[in-house]
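A single chain, nothing else alongside it, follows as structure tokens in the form predicted on its own.
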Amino acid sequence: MSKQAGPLALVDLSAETPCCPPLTQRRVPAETAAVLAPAFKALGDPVRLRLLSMIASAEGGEACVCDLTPAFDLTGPTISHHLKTLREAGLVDAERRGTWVYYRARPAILRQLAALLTVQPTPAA
């Protein structure tokens, strides 16, 4: 990823027409693809799935960097990279009070991307 990369743009979430209809329903237009590929390569590492997983079900939907790092065997440094890359991805916001940096997950990326892998059932044959 880039070092100059911003926060990633979300694709339309009007409440008339869904974002991302299921990929088994329509294919993926290209457009759509270049937007939610860079979240999907973020959370291809084991260590981002699970930092994301925790911030998102934190007690008031944020956490502290100062409670994630101790999950894992890894330096300061390495989960802060980790970070960095949920952000530049656009799975999560950042906010610095004091000391700490605190994080939230962004929803509507999520719904977005759920939607796009949401497979709907078939009839029995």
Given for the second form:
Number of protein chains: 2
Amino acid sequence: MSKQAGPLALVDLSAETPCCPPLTQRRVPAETAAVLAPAFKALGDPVRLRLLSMIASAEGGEACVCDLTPAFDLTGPTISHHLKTLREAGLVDAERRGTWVYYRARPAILRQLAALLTVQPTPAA
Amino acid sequence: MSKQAGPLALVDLSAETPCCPPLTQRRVPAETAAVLAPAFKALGDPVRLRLLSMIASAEGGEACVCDLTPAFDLTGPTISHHLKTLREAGLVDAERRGTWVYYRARPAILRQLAALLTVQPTPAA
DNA sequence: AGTCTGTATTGACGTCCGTCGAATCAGAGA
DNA sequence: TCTCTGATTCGACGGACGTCAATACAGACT
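Counterpart to the form predicted on its own, namely the form predicted in complex with another copy of the chain:
Below, the chain from earlier opens the complete complex, with every other chain and molecule after it.
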């Protein structure tokens, strides 16, 4: 349930130390781009962006699918599909507890993506 | 050349002050998600991620298409297409000077995306 | 004007994506 | 074991995406 294969195996996105300098400082190498782009791609859908936000901002840091689904005008399978996409992108983890499945954000990769997009404050020069 | 329509018209992404708290703090509203998701989507392709990085990290803050294209095993039209996608997502601006066209990153939206992905440092609790 | 170079647009192709209904799986409880 | 509920998987459909070759456009230089 919480396993993810794919390109994430190439670079350890679970590391707490960001691996990459900001996109604005050095050219992102092709290999890094190949690894990180799928994460951005997963964020590139409004439903998934909201899902991730609902999960990450939920109290306790986790959210049940049963709480997520009713927030959208979409069927259960569709929400499930989007959650799977977020999981495969390494953005969230899932855990079944009894009847319900809980999702939890993975802060490390979020930090990494944020670091990549970091821009120097405009120099007052 | 530097005009972009679409969803970006709804929210001023050129503002220097980030409009939104981190994704992990408050639920991203549907409208905000609809506006920002296309930007993440544009970053969701390895070629575009590298293009943006090459542009943003170039000295002078700008890069000519003629310098960008040879870095990829792709045809000119394909690179042009990706640059158009980045433009329409509001991530870059283009300007023609004589024979060449120069692209330049838009720091404001990058800051905004980075802010959205910001995560509190893990509390030592 | 004519031509050459750099860039963008068009049209086409195969693939991937978002969505749904139907079927399936996993636990809980009678 | 039956059934009920929550969640995922499967199969299908329409539309969007990444790529290319061919074409068109914009300046510069004859």
